[in-house]
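Have a look below at one chain only, the form predicted in complex with its partner chain, in structure tokens format.
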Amino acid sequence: MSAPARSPQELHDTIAGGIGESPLRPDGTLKVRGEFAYSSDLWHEDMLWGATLRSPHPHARIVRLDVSRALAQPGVHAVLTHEDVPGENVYGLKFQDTPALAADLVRYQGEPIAILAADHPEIARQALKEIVVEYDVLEPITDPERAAHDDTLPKLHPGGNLVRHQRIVKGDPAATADVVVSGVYEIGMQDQAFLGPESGLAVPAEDGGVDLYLATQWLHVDQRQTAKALGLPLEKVRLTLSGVGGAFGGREDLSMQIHSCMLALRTGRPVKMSYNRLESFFGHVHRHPAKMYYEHGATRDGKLVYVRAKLYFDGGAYASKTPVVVGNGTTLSVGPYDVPNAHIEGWGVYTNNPTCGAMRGLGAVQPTYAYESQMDKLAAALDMDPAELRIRNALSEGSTVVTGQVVDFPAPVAELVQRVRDLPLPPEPTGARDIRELPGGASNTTHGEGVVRGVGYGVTIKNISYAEGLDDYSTARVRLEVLGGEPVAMVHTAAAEVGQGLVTLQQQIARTELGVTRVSVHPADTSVGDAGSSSASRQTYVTGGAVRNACRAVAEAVCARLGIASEGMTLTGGKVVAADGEVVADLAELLGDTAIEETREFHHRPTYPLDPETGQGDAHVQYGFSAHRAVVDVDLELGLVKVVQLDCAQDVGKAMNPDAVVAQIQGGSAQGLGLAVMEEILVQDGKVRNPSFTDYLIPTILDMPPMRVDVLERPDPHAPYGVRGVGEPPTISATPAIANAIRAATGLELLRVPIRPEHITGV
């Protein structure tokens, strides 16, 4: 069978602009015309619609499962259960613990139990109701702290309820200090809330394999997990990226991949699956809620002496990225500060709550809210300016972090805090105010009376790329040929463009390295080597590095063809130019109707696992740093918050595309604002109470204040072009800045985010 009628595009649109410039996106015009094919837009003649039956219970045993009535419905072509999984009915990113379809036990509300394919989505939805499942409902385990320590609880998995425990000990863990502050902080469950639904189209192939067109963050990891469940060799499960409507970590775990392929292979017809918003809330993993016990000790002049912390991360039903969340959460637990002594413990546990996994800022969001709350508390105890306290303790190049790793690259933390502090504040309100700019807005709840203003800071450290010894790499294939008399480069990687602008960056690198104007980007698919995930702020670093390496190999091959050494030669303006400026050859003439194609990988420098006992080790490749300052107005009577201004300073090493960098910082900050004041999946007894955009609130254009963004460029000598991952830090530091500003305005403790009106009014 052929590719779908609506399928991924090659991106030819190119606008001049190399590294450090801000050319426009090659997919921009398609997107504004409505012609860009997202995964939910894919269409194939003859296609069926897939649908999923999910458990209404968070914890239950399946005692009977009967699909015969559903299968008998007119228009239904297949109904499949765990018995129909052709290969191994288990997958997982870190631990293989997740069934593709539940067999006997369901561990969360929404766990997939059966799938079917029908002629029309409505037939599919109706047929789901004809599937008979009898459950023996069990008591759900919902308290992560208990799950970590109480061995009398039922075991949700053979190994027990603990996913990972990590201890980190630095210096004297029992150190004492003059001034001590402590607090217990909680963070709710945030959702990625990407707009494009989980969707894709599986097309059965003549060789008995399947072609899957889909939205994902990592094609190869999906391919490996899907092939294993299908019992097929890798080369028979081919994945192609279609348009992705945002991801933010929520597309790292499988959703419809195995299911759509199973249905396509069974029916012999293309099968499209597309979740609606309700199903999307159940169909992807969320950000780990956490409970965090913190104690900070400092000298009277404001130098940190020690940090002690216990962190509990609720992983929900399956492991997903929980091991990494514990690793990041503990290694980043003291923040971007120099702390001589620390004793940190982190637990990630299984419960019957929704599964939690990757989300932007993975594992760093939770402790940052807690330690930044502590920093303000400490500043108050010391009667010191909160920004000043942060500057006094800021990590810098040469510092040793809590794992004993030496920071051997620039770490301008103090400067970032100074910069946000020095940005002009919005004018203090005087006289009559436009109610639309007050808390409550056009609902006219106040005209300014009862409204108080506060300013707060948030600073963070986030590891970039995969850590703890993983060989984290990317692959790029670059072809140089002459089309229409002009040299043209084609870049082919498997790296997922999820909205962040990677396609633009690939063109910029190829233009710069190969000195050509026209660069097209091939659709990402599994016919080229692994690129790893579009997550952990790593793609510019790692895939950027791979594209650079492949381009340089192409340039070398060009010189080899000329029979000259590539030393000192550059490719510029379609010519090969020597160091003295002499034009050695014209690319178009040299290539004629031949092409030069090279494939290269980029591996970042090695990292190492943490010592299981002491948590010491060079676990991370690089850190990103950002600082926010928030200004808020709070209506004390109604507990309503209006963020008046949110400013950010971030070091990006090298701004490869300055406009895109600013855009990432603005978008990330909005997600941090959401977590501070509105975004939470409410879970009660393991059940989600607000799985819709009506009840799960994400910031609108009325909620986002104006932002100033101050970008620093302190190149990392170890990174390609000196880059430093950009995507995650702004999400992380925005939340505590807003929480601290609300505290400053109200004088309340506020030990939990999101901060809701009732936390402020106390009713």
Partner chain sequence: MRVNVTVNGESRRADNVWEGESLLYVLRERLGLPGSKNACEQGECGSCTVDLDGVPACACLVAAGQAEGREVVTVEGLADGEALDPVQEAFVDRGAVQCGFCTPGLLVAAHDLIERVPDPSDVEIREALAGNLCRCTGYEKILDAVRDAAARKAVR
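Starting from the form predicted in complex with its partner chain above, please write out the structure of the form predicted alone.
Just this one chain is shown here; partners and other molecules are left out.
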């Protein structure tokens, strides 16, 4: 595309709210004032309420299922089981292994067995108690390492208990080194903890299909899986995005989609389903817990020689994104470092623990915690500054990663570490201290006695967008017309706004490319082409690219209507402007009562599957990098931790919306802090022990410390506008920075996160 010819940097100087600025989010004011409509606010005059009966056991055979008493309850309109699934009773993101409703076996606590629709949510909840289920309770499989290797265990699925095994071999797998450190690290099961519960409204249509309004991350994959279960063609299952109250990966898998549509089609009435917090904990996937064995070897002057690692990821009952977690986990297993020799193995397995899938930082959070713990251990063995060790081994443009792929875009890892290291530290405490600034805070547990301070670093590498040969693309439709006497653009994609600011970004791109002030964004739905998931830090890259392409196609069509070549022409200020600044035409006059509409796709550069034996290959299209430095105070007597300061330096390629970039880094850092010191779903014998926000702790504003954010812009020449995904890296590098700071303060090894008080006190 040759028009517009002026660069985005030049254009945004003249177009208010364009690329590089931070315009007001169209949803921002409504959300701050509590007036934004989320999916749980959906309403229809004659709607019914859906509810789900779930298994109390992590592993059991269903011996008997009787719904007759529930169906006989006043106000109950339908009770459905696996026998009522009209299409195929199986779905899945990667493997088709998950039943819409359990037939004869339940594989995790909370698995759906039956659904019903009633006049009122309380009637629905009470009717669930009338469903009779008899179980033959089985011993749950809960140890992922044993599930990977013990063939005597019962097979949870026909193919066994292994979801994916991946080996990575680079250089000499038997290399030796002068200095060797090793460790075994564990990471607990983290929840996405989005505030908006799973919810949606299914409305039966006159054509025998169904319209579903819901909160999700990927409309088209939901459409495909739901249509298959309903036995309907895609065009009869239409999805529209409603307000999404957070996602972070937890809305990639199905929850109430098939169930609400089944009930709506059976009753002929709209059906709303909205989980409460307890059900939400059982109704979505979580972050994979992992156990990781690491060994690092280095020269005496601190150059890495080899890394050997074994990583075990607990996928729970069904595959979900476990294959991707294993792929990411192994390909990113040595971090943003130049490692000439490596032997890595990763396993993702089925167990009877809760199903685990996508969560922010997919597959990178676990190994980053382990290898960054190792880097601090290696620095101590070498008597070297931890930041200097990282700088000495940092990847750079032209480096080769563990899969043999050459980094052919900027990789300023050393600069990020240097920048975050050089930021001012908080002053050392002296004299009497405000208890609100101490571990324990207003609880008045200490006045400073027994409190020690530590500083730690965390650095990460995270792949951006889909990988390993998947054709990753997005679609955008852009319409330019005159409304109220001025040209107005409308952007239509299926990309999910999940709070990250994508709606604003689409407006910014259209303003920049088309030179108009007014841009509307059509509600995301499945009437336009697939945009993929709002995950993998990919939407700015991929949907941004699609919107750019569609806008440029509109600009070309404008020039074609004028009968002129698009070369050198720019749309700006509602005018068509030549390269010499001459105004060629007024857009409003040119368009009149007509419109120009174009639909385009954007596909990123191809990636390739890994070699099945060596794990070598160009698996990823782009990497994101970030570095954190954490400062903590630790009360050694009580094991309480206060994160005093958490600073971050991150390369974003191009800050399309600077305020949104900083907000993503701050929000991601908060989730990383949560994993470091408090967030964990506690599972015992396959059962969740803390399915509530009373017992599952997440950081509040009082837990978040001051942050300095240093944003680098090193454009990726292969990406639209040079962008680099932003949302995931800060979540990943924050956790090990805090853990390393706690180790520095206490001198303890601390091989597991989250780090709880008893890990510090020993009791």
